[in-house]
Amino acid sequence: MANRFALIGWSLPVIESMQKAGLPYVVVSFPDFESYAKTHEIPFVGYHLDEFGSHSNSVGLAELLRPFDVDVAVPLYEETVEWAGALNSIYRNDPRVLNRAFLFRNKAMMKRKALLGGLRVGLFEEVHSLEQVHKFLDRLNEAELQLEGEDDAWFHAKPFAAAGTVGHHFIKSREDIDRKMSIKDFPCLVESHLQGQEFSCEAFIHKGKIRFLNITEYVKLGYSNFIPAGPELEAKRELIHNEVQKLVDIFGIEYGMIHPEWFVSEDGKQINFGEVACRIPGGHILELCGQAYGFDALLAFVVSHDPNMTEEELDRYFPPRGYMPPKHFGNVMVFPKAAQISRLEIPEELLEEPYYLDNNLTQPLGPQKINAREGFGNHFGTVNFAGEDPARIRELLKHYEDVPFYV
């Protein structure tokens, strides 16, 4: 096992988990967090981890973490990948760590890196101007065999590093990339619209394979989710883990927990791949996993990046292997529809519904405007369920992401 985790960002849930569980870490993180851990007898190291770049000196924090005897990094948040890839780098010695960090933070890198292995994926390409985005629009039209007056092909453009949906632009029509984008997207990645449903999957790997895999099942994107998926997607298990082993076996992956987004093809027989992520994923997703499972997933997440850690140890951490859990546990995550709100108002319904859980949603204090809301977050909480029936749990996802919890 790790002599200790160094945790880089910061989660409250994951600092719980690793005391409740007793391991050994240290949280490195922003200053402002310093006050806040000493308090709480929280071990800390206040460091600012500003975007990784040549300027970034990994060596110095690695001195830094030096007398804490840390010899594995984790990542907790997107802005945290190459940092914990350079350390990983340091404690490994083996600088592939680090360039196999960049992949995750770079779309059009991560998407070279995955056609060249021969995952399926879209037609795409970096751009640095609106003419570029055009042309582009020209040629995906071209491939895809429009007609002249037919509607325009569809495309997303995307910042090479952002998390989730943050800078996004979902372009439908040639009006749309002038309407919607402007020089301070530049550079970005553009890819075509992939068709299908789009689920994610959240794979634990140690030594290159995968330990445990998890099926999310989107409702809708950034809005609602349930795990485990339904059968339509649980059918597609085998071929899922296969494309998921290939994945990791193109990037280099050897540990750590990797979340990628996927879209099912057309005739069912094949998924397309989307992007793919290694920090702890945003919709809540491990903690429906942990709860359906019946085990720590944001521990699972820590230790599935110790390379000292045994296969027996490991046991201890995950569900037993084929496990399939009995009920789908799922949430909406609520975000007010009206432009301005004064208060919370929880229907009736809803609390008399078999299915429903519980909610962490707050009154507001006062009257309170929204700002729009940016990459799926900013949600004031969510809204969650649990049952056998995996369409009675789609049915209730979708009819609350529409009811005004806010007014």
Given for the second form:
Amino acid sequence: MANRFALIGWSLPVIESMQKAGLPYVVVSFPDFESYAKTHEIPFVGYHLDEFGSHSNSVGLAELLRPFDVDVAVPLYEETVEWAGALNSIYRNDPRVLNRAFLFRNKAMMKRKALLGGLRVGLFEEVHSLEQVHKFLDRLNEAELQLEGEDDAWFHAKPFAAAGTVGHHFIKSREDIDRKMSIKDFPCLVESHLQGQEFSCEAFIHKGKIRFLNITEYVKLGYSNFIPAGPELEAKRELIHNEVQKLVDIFGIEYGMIHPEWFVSEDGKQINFGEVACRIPGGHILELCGQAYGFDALLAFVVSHDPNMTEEELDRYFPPRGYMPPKHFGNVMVFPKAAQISRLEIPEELLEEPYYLDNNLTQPLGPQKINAREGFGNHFGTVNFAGEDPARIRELLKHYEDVPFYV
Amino acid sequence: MALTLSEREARLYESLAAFEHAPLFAREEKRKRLLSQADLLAQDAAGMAHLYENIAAIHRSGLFAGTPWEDPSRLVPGLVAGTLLSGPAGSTLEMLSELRMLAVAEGRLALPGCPPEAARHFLRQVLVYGFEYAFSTEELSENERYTRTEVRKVSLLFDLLKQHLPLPSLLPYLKEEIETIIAHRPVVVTRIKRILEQLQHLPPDLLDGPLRAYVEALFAPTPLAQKAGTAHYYAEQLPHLPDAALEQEAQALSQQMLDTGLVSTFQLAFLQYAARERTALVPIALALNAHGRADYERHQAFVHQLILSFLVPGNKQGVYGLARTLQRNLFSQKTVWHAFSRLVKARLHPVIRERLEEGNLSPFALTAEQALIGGTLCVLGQPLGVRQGNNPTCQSARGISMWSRHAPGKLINLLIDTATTNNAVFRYEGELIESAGVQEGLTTAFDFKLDPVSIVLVPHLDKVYNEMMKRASLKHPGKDPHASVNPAFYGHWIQTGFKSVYNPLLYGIENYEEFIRIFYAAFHPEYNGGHHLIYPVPAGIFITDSGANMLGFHAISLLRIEQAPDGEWRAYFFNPNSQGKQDWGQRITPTVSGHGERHGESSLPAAQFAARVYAYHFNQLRLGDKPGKVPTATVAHITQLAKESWGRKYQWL
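Would you mind giving the form predicted together with its partner chain, to go alongside the form predicted on its own above?
Below, the chain from earlier opens the complete complex, with every other chain and molecule after it.
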């Protein structure tokens, strides 16, 4: 069992879980949070967690944490993955832990590693200019055996290091390249579009083995998902389990939780690798996972990082092996549809829906203008559902994505 | 298929426990979820009762802590109805707050600083201020602004409150409310009608004399009317009455109208009968004196046309408007006469027609034309009865009121243009501003619970005013935009001098003493040479709450400073927001009656009024050395009131 966990990044739900479980911890985040932490008696070390680079001084941070007797670092956000990796390198006396963290933070490097290890990935390249993107499309079209007059192949352009869909462009034609991309996007990764249903997993890893695998079904990426996934995906659990274990082996991951995204191939027999992160996933996935399987998934996320925990200790934090929950838990992330909103409206049919669980929608303070949504963040709250029938859950999530909760 | 009561109860307990046991920093999220469970229970009476049974536990969980509902002694009953209609989750917390008050009133929960009697008083005020919704949710159900679930929640809450605080227990409060409205004489009388409608169903012996008289004025103004029951049967009796009895009816009906400002369907029926068959009775039924009678006789055919073609049960208040208009001799003003003759023939723009139809709050059919003409008569007859409703459009209401008093021809002329073209054109410093070309006004969601003239004009005036303010701040940076906008917007009645307490370049209050001295020297008869004001003075005031905290800015008109019957010098002013009675802190409480106010006026002791003003127009040619003669003690007193209220929010230069 760890002496003390350092939570790298500010997350109230994680702090709450740690307090409830009585596990020793200290939060490392920007000094802005210090007075709040003090008021609420949250052990805290203020640190400027700027972008991790050659100038970053993880040894300095480790020194600040020494009085707390920290021996495990846990990254909570995309931007803190290298910081936690650097600290764990020190704690475990293994420089490659940091290198592995870099894997998660550079999408080109991540893809290369996956390709080397034999995972199915799309065609990808690192590009530095619009011209190179056009050339990439030439080669992609060529490989797809495009004939004169046929549509261009689809592909994606994304920054090397950003969470979710921040800075992501979906390019569907040659014109799209110049229209959607600009000089500030470079350098970046371009990769061919993978067809098929997209889903994610949350694999809790301990001593290099999957201790618990959750499969999340996306109804609409960034808007709605539910857990456990419907029978179609759950039927592939063994295949998915094997592919995830392969990913773990290739990347050499020993501890923590990974959140890879996959695409089911058209024949349904294979899954293609999209990308992987090792922080708390968005979409309140761990909350849904915890509700469905009846455990504190945030706590499980934290303790998976602890190399000193025994199997028996670990079992206390996870659902029984092989347990399949009876109910599916899903949510819809609500973002206003109108450009101008003045109030929140909960439709009658929602309150009468037996699968409706609750919501945490925020009431606007007054009429306000709505800016474009960024990277599936900044939603106005979630509406939660639970029920036995996955088809009904899917139907509800689809329906409520389109309901204008804000008018 | 919906969840059963016990399922919903279980969920409430679960989320209540989660909220209660959450560390302080994680409570906000759980509060929202708990409220969403309360919303599920608030969908039927059994669920509402369950919430009430558990309200003490909910209170003890700390649900109200850190919210505006934390301290029950600071809650304002006048804000409850508005918050209940503002949507979740604010409406849910508000509902629970009333349930908590009820538990206190019933002795089931003890709260420091809030004895049971105070809680009962609070809830009765809530029921009175929210009367329209508490006793009928029809209006809410028809308004598409509100979802059915929210309406259900509000009406179930009021049902529960009414079980514990039945209508008879509200009578003293309702009487006060009715008397305030009657003294204030708004053009829109929906609220008082709703109250009287409910009271007429009570056993008559529960009502005291005055209350019974108010109910009768609307529902049984004479013994004959009471016997007939409906205006239809009443009208059928009239041809069989002897002359003396008819005259008695006319006098009784018109006296009630004079006393209350309310018009019954019986009076309308009588007036229409008189206009057709007994024209000599028309001036009596309208309570006209010699001046009014002269105007009626001069324009008899036209007045009959108005009575028979344009006044119907849906706009019967137009009878009072007509009487007051005749009394003001307005039809004998050439401009009004020509303008009004044109207005009755106006072909309304479809958008305007739709708005007027939407604005019909009566249960009767009413064409857009009838609404407009009846409404115009009311605004001409009661210039101080114009209100802004739930819209932030005090400037527009003030303009309509001012034009009705001093430029009725201009008002009707503007009304013709706007009603036929859905557009209004104003001049601002040599440029034209068309409302149709302006995108944004101050208000985004317009509340049409207004008089018809306001329904037509305010959406346009609001945009024009906003555009003028925008241009003014670009053209005259560093100067108060009102100085140039007010004359352009209201007209040449605005005096050319302008004073403001605020220096926008230095962000502070300056020359306050001079500001007060000029105010007194210009408007107070004791210091301005004994003169009355010639035109109303548009003034900006700071609105403060009962703790004298600054809330915002508001536009009113100073009408006169005169001695009240008891000899006190008071400022009488027009306040376009619907509450005439308010508490501005520092014991500054504007009144609407009892201190020499005319219908529609609010008043305050002159010094108290001056202490809330931040800008006004004045005539600088007439000042001379008068400002210096205002007593230093008066200025010091006002300065202290200012500094200890809104002045706390500002830097004093």
